[in-house]
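As structure tokens, one chain now follows by itself in the form predicted on its own.
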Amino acid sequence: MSKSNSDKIYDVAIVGTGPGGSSAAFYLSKLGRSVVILDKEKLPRRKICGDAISQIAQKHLTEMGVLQEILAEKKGHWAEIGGLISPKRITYIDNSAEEIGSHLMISIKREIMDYKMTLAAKKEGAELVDEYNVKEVKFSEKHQLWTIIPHDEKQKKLKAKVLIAADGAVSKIARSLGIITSPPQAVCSSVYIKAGTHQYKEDGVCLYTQDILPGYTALFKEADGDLVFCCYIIPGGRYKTSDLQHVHQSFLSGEPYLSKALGPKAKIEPMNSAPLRLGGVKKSYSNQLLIVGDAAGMIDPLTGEGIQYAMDAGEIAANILDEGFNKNDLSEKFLKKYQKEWMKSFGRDFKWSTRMVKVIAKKPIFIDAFAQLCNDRGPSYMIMWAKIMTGSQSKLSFFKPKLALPLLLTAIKLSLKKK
């Protein structure tokens, strides 16, 4: 990967090459700003994720030219046949793509997608430096510059007018600066299951069980025939984040649907895990500093989805920083606008997700009712729900009569039947 010019003062230094960091680098570079983007690992690198990419994220990938490359190289798999299994084992699996004539989700391995996003930023002019492990960052009030100091003393220190922390849910940078003080609240696991060793026929299914709610597990098919299995433990249920390995293994070894889908010869890699910071942080800015993506908790508390929100935030950050440079104002007061913009765009939705998590944890019958309604009404109802769950529509859309009333009535019917 390219080496950075240590004597240069960049407009923006970005730590982290995930969707948030790479999106910010792409949009800033497109606006003509000088950018260096750093990653501690050698690229391309594995990322723990469910690999399911929503329509909003697809729009950013298209803007970058990344989705076109992935499709041309046949490295993305459109989700067509899929659905869910509810706590009462009500199963709905169908082809939603036929109903709408398009696809809500595509599976792309994050190792492929993230790398192509960083290369897209590089094509726009960003300098990309991998294997650059940041030891600390320092801000000079006198010179109004950030200095980025690497662990490796052989590597050069870098200087920039603005720093973007896109360094993941733990965010060493945000914590070292005292902007974020709380730990991540949730955790997820991810494993690949080798193509040719499983018996899975669908494209993607989410499994909800009474004991894991409000968390869930999911299985998605990749373009190369591999499967990705992921497990999300979200606060509010029976399990703690420390229970992840037990929950992950118990699903793979004993859950009936998974046992049938994987078969007896499935080659499953060892479990990988990653923390999740949910619901958005209260402050994601400071003097000449922005926090983007997982580092700022831009993950939906209901779904564990963070890719599209990181991309949205990267574009918002780029536009606001460009405005700040033009006005010669990169102060904390001005950059507060960034917090307001992403909160308006998607952050307020997280509050409704948090409320819904509490409802689902206490009343899992609503998941059962949804699965039953999908069976009764077909793909159209599933699509309405899926668009809200994946962020294409506001969570408030759940309370529209055409969704809420049938769900409530079906939940009541199921409750009465149970009695």
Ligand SMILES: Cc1cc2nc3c(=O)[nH]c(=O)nc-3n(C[C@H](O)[C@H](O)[C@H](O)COP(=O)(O)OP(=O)(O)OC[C@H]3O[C@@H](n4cnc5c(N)ncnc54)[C@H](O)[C@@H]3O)c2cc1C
Contents of the next structure:
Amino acid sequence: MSKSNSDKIYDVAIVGTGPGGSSAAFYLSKLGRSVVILDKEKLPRRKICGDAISQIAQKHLTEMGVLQEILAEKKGHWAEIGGLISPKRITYIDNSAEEIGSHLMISIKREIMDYKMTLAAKKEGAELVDEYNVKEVKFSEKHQLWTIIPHDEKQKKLKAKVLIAADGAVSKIARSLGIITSPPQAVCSSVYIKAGTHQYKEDGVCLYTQDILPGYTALFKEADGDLVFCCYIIPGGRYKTSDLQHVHQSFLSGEPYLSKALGPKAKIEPMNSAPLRLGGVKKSYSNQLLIVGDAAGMIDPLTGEGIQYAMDAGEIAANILDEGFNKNDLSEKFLKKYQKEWMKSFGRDFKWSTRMVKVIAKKPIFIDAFAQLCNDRGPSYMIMWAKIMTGSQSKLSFFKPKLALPLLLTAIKLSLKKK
Ligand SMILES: Cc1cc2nc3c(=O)[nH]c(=O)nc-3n(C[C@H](O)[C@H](O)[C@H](O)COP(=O)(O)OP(=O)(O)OC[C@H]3O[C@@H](n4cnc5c(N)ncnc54)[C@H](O)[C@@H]3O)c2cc1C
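For comparison with the form predicted on its own, would you give the structure of this protein in the form predicted in complex with the named molecule?
Let us now look at the entire complex, which starts with that chain.
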């Protein structure tokens, strides 16, 4: 465990060293603010994830010098050959990276990526304390300071002017302060399949099988040759979140594409799962307090992805806090700006994602039409889809005539064919 300076009053204490906490720590430290970043786990720690890192997240990793390190150490795997399988099993798998000359996704194990991000923040000056399980946080109106109290009484209490809760979807902190009141809505499983035991040829494929819609399953390849399989269940379809274990297992044991990709000798780790808080909370700020990442529900309901939004929010939080420190105003009224900024940057798009989830649940034919369209017109459609799904383009782009019209026509053709 790293040491902390208990007498010091930090500008900002951050709970959580995931992408949200680490990016906030990095950008704040870069701006010259004194920061302590805490995690209950001994670092590096494992994080249940699909490990799919989008272009927006890659931009932050590059800014931090982390992507360069990961590539030099060959710990990232670019997704080149990939695609989707639709409810009617229309399959589109191609090398889209070849078409655009760049990569939309890279797989990086979170144990590696998150730790490197935290170390990048430390390099900028943030103090890191791992194995520090925050039990309670208290705000003193009199001193205008937060006290952070650990479970372990042998560890010192810490003091800071501002608190950032980046403690993940369950967010004990935001809940204990009464800022977050609703439970996470969705759930996702994740499992590694050992390198050398499978027969997977692609880099990343999403399976929109009828049963699991509006969720999906995905299989991605890692740099060490392991595979990561995820099963995302969001309410609105046939399954409840409590069905996850059963659905996950039945996909792995009986879904034809997966059975072929894994082969008979695949060594599959036991399943892990975690809840997902979706769509962004209505309030993620209070006096001298910000909530960042999964804790504030910054997960796209359509994809279940949240790494890039946690990083974006970390950067937005850092810039707004810096402005607040400069103006000597860290009031709730001023920090409302944080909510406005992340809503403008990506939160509003979550509303379109929620609408699309409802459309997919009722009309899965649109996924079939999309897979068909990719087959008919080539990889440029797949790229459009991937850019929208990964947040590089707004979900509203689905409604632009260039995509919406052929999609609608193909959906009509497919449903007439059915009749
Ligand atoms: C199965 C699964 C698959 C996913 N796949 C993808 C994907 O492929 N791509 C994608 O973009 N997103 C994916 N996500 C979402 C992604 O994991 C999250 O959006 C992302 O981790 C959010 O980062 P964060 O920093 O907000 O929180 P986290 O990464 O959850 O970090 C929170 C940190 O807080 C620490 N902490 C919690 N409580 C305390 C405490 N009391 N004291 C001290 N420390 C504490 C935890 O130990 C943890 O390190 C997936 C999620 C799941 C569950």
